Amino acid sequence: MEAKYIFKRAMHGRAVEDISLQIEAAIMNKDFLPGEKLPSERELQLQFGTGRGVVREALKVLKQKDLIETKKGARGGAFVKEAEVGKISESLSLFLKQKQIDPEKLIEFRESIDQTITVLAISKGSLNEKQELYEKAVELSTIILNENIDMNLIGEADRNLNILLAKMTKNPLFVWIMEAVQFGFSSYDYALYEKENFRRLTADNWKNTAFEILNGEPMKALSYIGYHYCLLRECINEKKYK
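Can you show how this chain looks by itself in the form predicted alone?
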């Protein structure tokens, strides 16, 4: 494959930084697409006018930023790495945990996000997706009615409902934010399932929300979203002042 001659000679005194920034800019500008191989170290040497050691150090910087990956062998070299939504979600989740955000702030954020997601899910979700959401909400109710309560199973069912709803928006940003919030702060949602009265109300509310989404009723669905967060606030306050 013919090398792309798009780089300028590296600046003296800060060659490693300059090379890594030039390559990063080329990746961001889509001069090199995910999965595409960068020019060889020899070709980069010629374009930047530096030694191989400097080029290798610059590639290490890009690898640390998770922008490229290196492969060995005859067809090896440095390749542009595709951003992984899972890793981005994990990073946001870790950030939220470390910041110890007040529950009320998170509830406020979640409620506003869920309202937007619900409206988009109704307008962009397919009939099959809406039917699946309702069926999974019914499954959650069935799990909760079981005499032997399995909190792990309940938590997984609740997360799956939230993530499926986000996927119905057809917007990957809502999906990875929802995944990050779910895995980062699932304990707040779990609070609703710890007591029988809140557990049953929450499950019924999920079923009602999914039913109105299936019927294409945004105002009714949003009213149930609001009720969910009223329950969550009541539940957390009850635990706080015990």
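Here the structure is a predicted model, which means the values were calculated and not measured. Here, rigid core means the biggest group of C-alpha atoms that superpose within 1.5 Å across both forms. Numbering follows the first chain given and starts at 1. What changes on going to the form predicted in complex with the DNA:
- Relative to the superposed core, G76 undergoes a Cα shift of 2 Å or more between these two forms.
- Here L38 counts as shifted, since its C-alpha moves by at least 2 Å between these two forms after the core is aligned.
- In the core-superposed comparison between these two forms, N205 has its Cα shifted by less than 2 Å.
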Contents of the next structure:
Protein chains: 2
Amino acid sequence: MEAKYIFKRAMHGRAVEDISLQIEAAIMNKDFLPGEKLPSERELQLQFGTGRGVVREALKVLKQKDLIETKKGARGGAFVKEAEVGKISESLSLFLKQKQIDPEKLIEFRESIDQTITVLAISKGSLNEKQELYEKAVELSTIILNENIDMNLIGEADRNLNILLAKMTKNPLFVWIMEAVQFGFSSYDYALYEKENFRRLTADNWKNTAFEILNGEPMKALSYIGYHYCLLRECINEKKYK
Amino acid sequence: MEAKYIFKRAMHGRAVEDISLQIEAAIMNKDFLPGEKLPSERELQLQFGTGRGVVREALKVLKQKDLIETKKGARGGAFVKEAEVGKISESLSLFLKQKQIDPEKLIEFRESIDQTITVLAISKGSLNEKQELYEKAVELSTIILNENIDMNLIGEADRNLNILLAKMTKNPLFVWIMEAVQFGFSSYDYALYEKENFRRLTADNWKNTAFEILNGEPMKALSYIGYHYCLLRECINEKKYK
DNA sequence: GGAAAAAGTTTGGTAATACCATTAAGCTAT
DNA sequence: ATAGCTTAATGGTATTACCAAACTTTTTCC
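Can you return the structure of this protein in the form predicted in complex with the DNA rather than the form predicted alone?
Full assembly next; the chain just shown is listed first.
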């Protein structure tokens, strides 16, 4: 294992920022590839010419940015991480929580995303994916008919349908935004499955949507998407006035 | 100023995580309102029963999450911040950089977002906003005609047009996604303004788009949006084969 | 000889302390 | 009154020491 000496001594006064930026740049520059280990904290301390505390704070920043993960023990250390959407979704969720955004705005946003994704999924998705989507929608219908309602199971199924649809676009950005939106949005989705009548209608509607996607009928699919959000709005209104 | 004693001693072994979560929960719980000051590091150290180092690392995490900001000196400290979209945009940008996503996917994503936003902006934007948009588009045209091309100025103008358009939807989520996309996307936008012919066409097209938005003609506006992305694709292709 | 146990080593995590730099408030002399 | 000085509070950094986890090496014992 040969060490890499690529870091410069840190500026005094804002050493933490300096260090984290230098390491971030090195990662972006592929000096350290995903899975690779950064030098140990004590080694970095020497290279940057600082105390270990600031090195640790800098690494915390990178960890929060989801660029590295740390392992304890011998042969442990900070390892460069493959980029994932997790942290972005989390920060979006934080934002939504703190801002307490009007539910109608969330619905509006999500409906528009859903429409776009649906159209793309029809044109870019493979036949296999479309069939799988339809099967999963049928599966949701049967889950719903079950005696013991398991909300976690239902939520999981609904979530999978959405993610699968997003993946059919072959565009990772839509997958990302769908995951992010699911993350900060699940409470409203659950509402639809809480009451028997809505639950039934929603599941049927998913089946119809998937069917039209499978048949390559974008306008009809969009109609069902529209109906889904009609139901959601109705359902939330009902809850509000009770 | 009365102190708040709401924190419990931190778990040993993962004190940093524990502390940051406790403080985050307190902020979400409105124990500390935006603008309010958290206890000083030395005070937190006492309340959590830990060393100052872990308190600092925990605060770094919260700073990275954009929940607090710090000021030095007397009457300084960690202050709860109003939630902003900045950090989310930044993390998306990081994600895009690290993943090196196909430019075509970025364009596809952005074009779909632009279409949605445009339609909403026409129906929700005020007359004043629409006029301002048009004026800003005209302004961009005149900037372009200038002898000394200032790419920073042009980029800023283009960015402002996009953000203004997003704000016209009255939906903070669209503003957020537009900022995020701008953040991780600017390099491609610049391409359009680098060469004289594209620069001219793009600015004219912005003017036309804004005009149709002002006139309340969604289909025509969408046509111009489409043309914008035709130009962008052409421009990037030209660059690739040179 | 081989497996189990013990010791050693590396590395992140925490603690305690001291000192520096910055900032605001209060005080003092003019 | 105001310019300048002093003081205190607070974040930022450095140093040192020790703990805890996880891997490696050595020793022990059957």
